[in-house]
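Okay, so here's just one chain, in structure tokens, the form predicted on its own.
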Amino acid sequence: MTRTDVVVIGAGVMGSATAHWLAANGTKVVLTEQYSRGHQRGGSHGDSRIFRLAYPDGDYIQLARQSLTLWHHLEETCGRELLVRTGGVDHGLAAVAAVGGALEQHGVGFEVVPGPTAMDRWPGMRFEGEVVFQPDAGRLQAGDVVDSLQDLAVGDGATVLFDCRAEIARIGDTSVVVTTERGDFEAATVIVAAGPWVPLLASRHVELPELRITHEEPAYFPVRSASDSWPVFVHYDASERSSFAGYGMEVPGRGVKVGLHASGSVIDPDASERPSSGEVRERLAGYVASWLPGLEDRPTETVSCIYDSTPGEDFVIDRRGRVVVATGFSGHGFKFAPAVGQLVGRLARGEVDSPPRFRFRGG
């Protein structure tokens, strides 16, 4: 039995950000990951994720602002560019009122651009009405982010164990025992940040909300004209205030990565095969043909990732006794990783309570 302060189960972006914050603040931490470093079975791998401040909801705007400061600090600490600023466009019939209104309320600078002007400015895209342009948005270099967080955590004294499945064996009054393929660990607190595997690991110990685990398949589409400018973009569904239909970002050398939000099939995350959906690919190609005339409408490459989504797409970040859970990031959590890591770390150290919005079922 090895004694430590905290065990973190799951070394995706959230678990790695948490381990980094804990180690940097003097906490003895063990981070475990059931797969190899850089694996592609979860939701943190690859070359790109969107960063944006533009949300129709003030809670997420505030969390994104905190994260932006922390992303810059992380870049300074690791000496790598992690966030490439491109600006971001939100469009759809609900976007200007919902997103623009929320940004204005929280004092975030943005620009409302008329549709024809927007199509002149970004000729690779088609718009329906006015759009919101927010200049702080950009592309997070996902694989570099996770690598940097893990390297910094190790540099500050964390133990990181890959190819090491872990589970909660016993919870006592003063400690928790986590058993792994490398031996057992006794800690004051265990953090379960294993994305779609959280229900398997934590549902016996805490009452989680329903999580929908889906296999998502964004794809890369070739750019027709190298002179076109591509901000990151989110296209809101015309029928719902906060639901978005399509999203994307340019990745130099690969084209524009485009996805349909929460469009995939429900899966078992432990299944060895994750079948590709021809229907989703056709819908994605149709979306590109309709809304992104600056792209070829057939992809060069499809990407596999997993969403762990709550019914309302709000995150689950809370503590019960000696168990802290971070999950339900619903396909839009990566951008918040440094702020979430800090919050989860402080929960584990007993310094804060969870914000009401992120608490387990029952408050």
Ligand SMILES: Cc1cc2nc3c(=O)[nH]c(=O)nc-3n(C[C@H](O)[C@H](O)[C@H](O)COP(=O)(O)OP(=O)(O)OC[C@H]3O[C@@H](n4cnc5c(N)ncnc54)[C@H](O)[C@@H]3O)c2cc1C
Given for the second form:
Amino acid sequence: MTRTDVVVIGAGVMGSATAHWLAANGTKVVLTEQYSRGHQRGGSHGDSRIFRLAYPDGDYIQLARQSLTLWHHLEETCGRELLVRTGGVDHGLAAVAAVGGALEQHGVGFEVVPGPTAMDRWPGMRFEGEVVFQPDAGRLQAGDVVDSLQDLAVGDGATVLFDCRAEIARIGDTSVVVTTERGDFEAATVIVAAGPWVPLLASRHVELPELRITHEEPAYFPVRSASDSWPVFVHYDASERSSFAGYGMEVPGRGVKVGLHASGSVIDPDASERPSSGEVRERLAGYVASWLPGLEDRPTETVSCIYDSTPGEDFVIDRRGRVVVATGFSGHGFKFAPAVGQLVGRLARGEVDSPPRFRFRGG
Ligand SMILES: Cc1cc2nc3c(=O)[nH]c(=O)nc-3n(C[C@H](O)[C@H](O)[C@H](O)COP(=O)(O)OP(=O)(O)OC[C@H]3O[C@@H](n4cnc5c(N)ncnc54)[C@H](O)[C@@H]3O)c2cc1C
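Can you now output the form predicted together with this ligand? The one shown was the form predicted on its own.
To see the whole picture, the full complex is given below, headed by that same chain.
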């Protein structure tokens, strides 16, 4: 039995950001990961994720702003470029009012570009009506981010164990015991940052909202003209205010990665097989053909990844006794990782309470 302050279960971007923050702030931490380093079975792998400030919701704008400062700090700390600034466009009939209005309210700079002008500026894309352009948006180098967070955590004294599946064994008055494939750990607090696997690990201990675990398959499409410039983009389905339809970003040397948000089928995260969906691939190719004329409409590669979505796409970050949980990142969490890592670390140290909208069911 090894004693430590905190055990973190799950070394995706959220568990790794939390372990980094805790270790950098003097807490003894053990980070466990069931798969090997760099695995592709969760939600944090690959080369790219969208960073944006543009949300139709002030809380997420504030969290994204806080994260932007922390991303720059992380880049300085690890000496790597993690966020490539490209600017971002949000479009769709619901976008300008909802996103533009929220950005204005929160004093974030943006531009409303008329449709025809936008199509001149970004000829690879088609727009119906005006678009919102926000210059601070960009592409996060996902794999490099997770690597850097893990390296920094180890540099600050954290223990990181790969190929080491863990589970909560027992919760006592003064400590919690976590059993792993590498022995047992006794800690003051356990953080379950296991994304789509959280219901399997924590639903006995906390009241989780419904989590929909889906297999998502964005794909890379070749650009027709190398001279086109590509901001990251989010396309709001006209009928929806909050949830978006299509999204994408250019990845140098690979084309443009395009995805249909929350379009995948429900899966068991532990299932070894994750069948690819011909229906989603067809819908995606159709989406590209109608909205992204600057791309070939046949993908070169499809990516396999998992979402853990809550009904309202709000995150679940809360604590019950000695158990802290971080999940429900609903396909849009990566950009907030440094701020989430700090919040989860401080929750575990009893320094803060969970923000009301991120609380377990029943608050
Ligand atoms: C296709 C796709 C596109 C996305 N695009 C964007 C985007 O553009 N912008 C954005 O901000 N976000 C985006 N996201 C969302 C973002 O990537 C996720 O919200 C984020 O990566 C979730 O991180 P996580 O650490 O919570 O989960 P995960 O990365 O899934 O990590 C959980 C980890 O826990 C481990 N684990 C589980 N059980 C155990 C156990 N018993 N013992 C030890 N380890 C265990 C798993 O192996 C896994 O590594 C996207 C997600 C997907 C799938």
